[in-house]
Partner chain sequence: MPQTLAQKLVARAAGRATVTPGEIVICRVDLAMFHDSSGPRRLKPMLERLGAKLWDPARIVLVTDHYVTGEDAESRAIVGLAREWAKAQNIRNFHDGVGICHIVLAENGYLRPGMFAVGADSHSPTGGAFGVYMFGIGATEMLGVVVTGEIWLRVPETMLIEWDGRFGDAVCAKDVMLYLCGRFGLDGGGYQAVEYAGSAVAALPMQERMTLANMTAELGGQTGLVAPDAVTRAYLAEAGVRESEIEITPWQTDAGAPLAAHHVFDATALAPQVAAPHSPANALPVGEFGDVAIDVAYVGACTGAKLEDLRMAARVLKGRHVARGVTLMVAPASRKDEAVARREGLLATLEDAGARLLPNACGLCAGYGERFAPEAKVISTTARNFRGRMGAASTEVFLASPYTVAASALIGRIADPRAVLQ
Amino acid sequence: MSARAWVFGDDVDTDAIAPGAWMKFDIDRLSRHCLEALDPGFAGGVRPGDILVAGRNFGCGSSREQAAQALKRLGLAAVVARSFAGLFYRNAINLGLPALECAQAGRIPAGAEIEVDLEAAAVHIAGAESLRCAPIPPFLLELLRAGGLLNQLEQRLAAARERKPA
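Return the structure of the sequence above as one chain only, in the form predicted alone.
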């Protein structure tokens, strides 16, 4: 299934993703202001399944988990960037938001129809080329398949309870 690419540049920080002025509100309200300083139409225009594409150091700045949470709440299927700030990357994966590092992310034009293949570590641009990305380690792919860290833990606990004799 292909999705529309929303393209941003380098050094997009967590304050742009989850503006500090909206941090005191719930995630639904906060997400309506996601990236508004860079693209006022983003939060209102993004559709479930769309993919955010960015340059280097995406998610730099503070460690606020709400940045990844706001992107997920908007329904993004994944974030593809040339590189990620470490804390953002881990927050995204923990929340079940795929984050794929792709050195050639700059080749993806805004509005392009793209498809992300996490297993193959590739981004396919409709009618154009496929870009190789850094593979996501198997244990993180497993975490993403589970829907994030909390879901994975709940699944493991449920499985352990089922194995336990009554």
Contents of the next structure:
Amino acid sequence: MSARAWVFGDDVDTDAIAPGAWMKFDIDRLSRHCLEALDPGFAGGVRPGDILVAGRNFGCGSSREQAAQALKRLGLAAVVARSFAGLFYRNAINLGLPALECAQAGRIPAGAEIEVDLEAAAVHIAGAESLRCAPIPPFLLELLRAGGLLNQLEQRLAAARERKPA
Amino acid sequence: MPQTLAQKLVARAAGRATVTPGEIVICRVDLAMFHDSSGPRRLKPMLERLGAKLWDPARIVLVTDHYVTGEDAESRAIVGLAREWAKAQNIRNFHDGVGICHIVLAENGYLRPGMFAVGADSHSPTGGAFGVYMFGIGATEMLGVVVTGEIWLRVPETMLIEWDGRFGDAVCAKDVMLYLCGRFGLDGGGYQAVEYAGSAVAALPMQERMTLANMTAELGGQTGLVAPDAVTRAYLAEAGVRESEIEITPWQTDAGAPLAAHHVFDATALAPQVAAPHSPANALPVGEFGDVAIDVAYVGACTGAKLEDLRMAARVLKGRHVARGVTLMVAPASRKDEAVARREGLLATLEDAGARLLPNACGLCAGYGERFAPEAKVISTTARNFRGRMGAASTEVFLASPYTVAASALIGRIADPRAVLQ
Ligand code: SF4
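Complement to the form predicted alone: the form predicted together with its partner chain:
Up next: the whole complex, starting with the chain shown before.
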């Protein structure tokens, strides 16, 4: 996947990603306000396949998985950050949004064309360097390939039903 | 091999004798908690798609607290859905509009030392105050738990934080956590287990320990633990837990257990803390804030409006009245705590001081309903002051203890409660 990088700083919190005032609405409506406090042009400007790049502790704060869901709904293909808040990281993978930890994420310029390789755990900056990332554990890669936990559970339950016909 | 409390709790849930930090294990879940916002509204459609049943309704606790104030049709629909779902799924542990989930869980005796629990709320580490390995997860991960009864975990390292000596007058658990956020940052906990110990922690009542464990979320820990002791036992007995169900001895960190970090602080030296907008990590001693006028003082939330917190605020406000132009709002964390506060005369004290009482709910802390006005300067006992969380982008929220919030309401500016109490 090759796409534009949207760059944010450290400690981007889930209240910024999924603002509370819009939490009572569905994800289409909520996602239109995603990160508006930090970049009012973000939600409207993201093109499918774009990648969000951030500093330390991305997604800190609330457990609301709508944060990961809103980013996915806007079409972001992945989030690359220097580090993630643990809860957000779990939510992202569970919702099928790839999250890649990259100690050198700060080297990615805003608007750069970048490519993310999940299997190789690398980010390639077009016309420049490649950055190594922390590898995603195999069982989480599998979860991502299934498209998230809901899909994986569905497949597992279906397989179990086949093994044991009612 | 010596093990930390966190390791012992995880090992038990994983059905193992010991576990090593860093390894990935599958744990059996003893208790799963969720609320109106994170729970039924999100779980119901997913459960229907799967055609799956709940693994064990008796191990599920549902609390309505985020949308119960019901300002609009959407909020009322979310709570209505939770009620119908609880009935349809035969959830007997359903607590409807009687307080904030983490407090309701504790005061009803659901949390007992040795348990492994998850909550669909980021402040679920609150349960760690009882020697429970408890942490927050999102709704989809909760779906996995309520269908399978299991969850994966990377065995955490432990950061041991000791407070020795005694906290000074008008210094409390909230000051400790704001100080630690300032000192270590919002990711200082590294998504590991943080254990609080030392003589000053041992002297704290359960609700204060809950504040420590609760704000481990702000410190970026996965769970925040306090090893159980006689204080834990007494609280649980009061909450109706049978003596035979309270184990203390097995749930302690062994001497020589592996620690990722060990910090020892002098409790006596800690001053009341205030975190400036827009991060709990912007904490400084109250004395370092110059002349900061405030419009609103808010005593609310799981971390700042329990009975112990109400006692602190009332102690400062007794026989006094808030400054002209300051709005003081108090949202007791649970109906139970509110009832005791009423009996103790605390509510009368607060109301006489000019406080407006709000329902036993998340209220303004969540920012899901009523919100602070743009440009307002607020001092609040809540856990988070991220830009826009509780109000507009231009709303400025300072975080502090109930003592400091009450003192600031009295003076009309950020104020040191020690000066007021002298
Ligand atoms: S009171 Fe605030 S911090 Fe506590 S559960 Fe409610 S929204 Fe979360």
